[in-house]
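Given next, in structure tokens, is a single chain: the form predicted alone.
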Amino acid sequence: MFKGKVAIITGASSGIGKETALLFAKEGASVSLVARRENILKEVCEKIQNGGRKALAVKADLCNPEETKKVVEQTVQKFGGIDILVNSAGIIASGTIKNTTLEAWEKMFMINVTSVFYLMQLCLPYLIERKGNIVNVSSVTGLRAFPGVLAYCASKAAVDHLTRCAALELASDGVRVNAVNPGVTITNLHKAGGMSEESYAQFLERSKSTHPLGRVGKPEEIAELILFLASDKARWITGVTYSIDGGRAQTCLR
């Protein structure tokens, strides 16, 4: 499906960027995996290069211009160009309107929203030769209020905004822009966010509940949503936000 291809990658060391990675390279694409866990990053780079598919492993914090320009620079070096972006590097922290500092909303928007803007930006001159596409990893409160995380629901909603925003000014240029709005999935973002152990096993259990299909998502799933995104299957689709998340985003407070 995506032989030929090249795609960059990020929050490749676990969770959905991880499980994106793995699917892309299965499905014959060049990968550029991109996360600040250089250890666990390259662990999943060499599974990659092990199964015969061709990986690159960048370690870069995305918070610093210098270091999200390399991701681009290297990825071209290594692979002649880029075909796909797929954003899913992102963090959560818990706040509410009275207690969020000024440092933690800048601090989230730089993640999830700045840094997503900026390597879209980057990677475009590569985006419109080739005619690809961004996928951009949002969530389900970027469509819905929760209590109790208000920077993470803004940063998502203008990640979601950003989306369609970019659809309309690239549609011209042949250059499609996507997001998946994940509802509760596994993965390793909410104990990175201060969650403890315990605190997240009760926090699974109790998302069972709010999710009318009665379970929680796995990494592989929001991973073949975005790989469908990003294919030709998909190639008269632009500036949607694809709800993945159990019918959570379609229920009320109870």
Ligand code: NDP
Second form
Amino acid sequence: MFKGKVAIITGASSGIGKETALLFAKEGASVSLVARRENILKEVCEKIQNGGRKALAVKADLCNPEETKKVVEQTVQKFGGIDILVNSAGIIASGTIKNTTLEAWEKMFMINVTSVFYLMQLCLPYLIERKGNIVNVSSVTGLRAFPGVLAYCASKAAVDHLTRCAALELASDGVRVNAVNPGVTITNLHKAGGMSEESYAQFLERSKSTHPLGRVGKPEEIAELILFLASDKARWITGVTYSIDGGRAQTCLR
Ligand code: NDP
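Okay, that's the form predicted alone, but what's the structure of the form predicted in complex with the named molecule?
Expanding to the full complex; the earlier chain stays at the top.
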């Protein structure tokens, strides 16, 4: 499906980004893998190369604009262009309107929103040249409000609107921009955001009842939707924020 295509995938050292990278490579894409943990990135890279596909590991902290520029430079240098950008890198943290510090708010927005905006902008000349597309990994929290994760929810709502606005602005260039909005998915996100093993186990158990289909998601399932949206099968789809959440976005307390 992706033979001859070049994809940049952020957050490729873990969870949704990693599964997306493996799936894209399986479908024939050359993948540029981005994250901070170089040793893990290299493992993913080797796995892909051992399967006969092309991969490049680019260690970068996407909060740093200079490192972000290098992601694009190194990808173009190695593979000659860019067809697809998947923005999956992200963080979560607890906090309410009462106790979220300005520093915590800014950190959340820096990685979850600003880095997405900047990488989209940097990739644009290449995406326009090849009539490529962008898939941003948002969240059910972008579409619905949840208490206790204020900055995260606001950051994902910003990603959704960034997606919609960019889609309209880039449509005449032939570049599509879409987002996926997963419900709770088993990855390292929540534990990296400060949840203990015990709290995470309880959270996953409770999530069975908060997601109408009765279970949480797997990163491979989110990767399948990203693959579809990034593929030519979705050639008439742009500006969507596509829920993949076992029905959660449709629920309302009663
Ligand atoms: P993981 O924690 O498993 O993966 C997050 C990835 O982001 C890692 O590869 C991490 O790599 C990377 N990352 C974080 N900060 C930076 C940074 N400053 N620079 C570069 N890379 C960074 O979580 P998920 O796979 O779950 O998260 C992927 C996306 O999915 C996120 O945007 C998240 O908000 C979204 N999502 C997740 C849900 C879930 O329940 N899991 C639900 C809805 C949305 P490294 O640490 O090596 O830098």
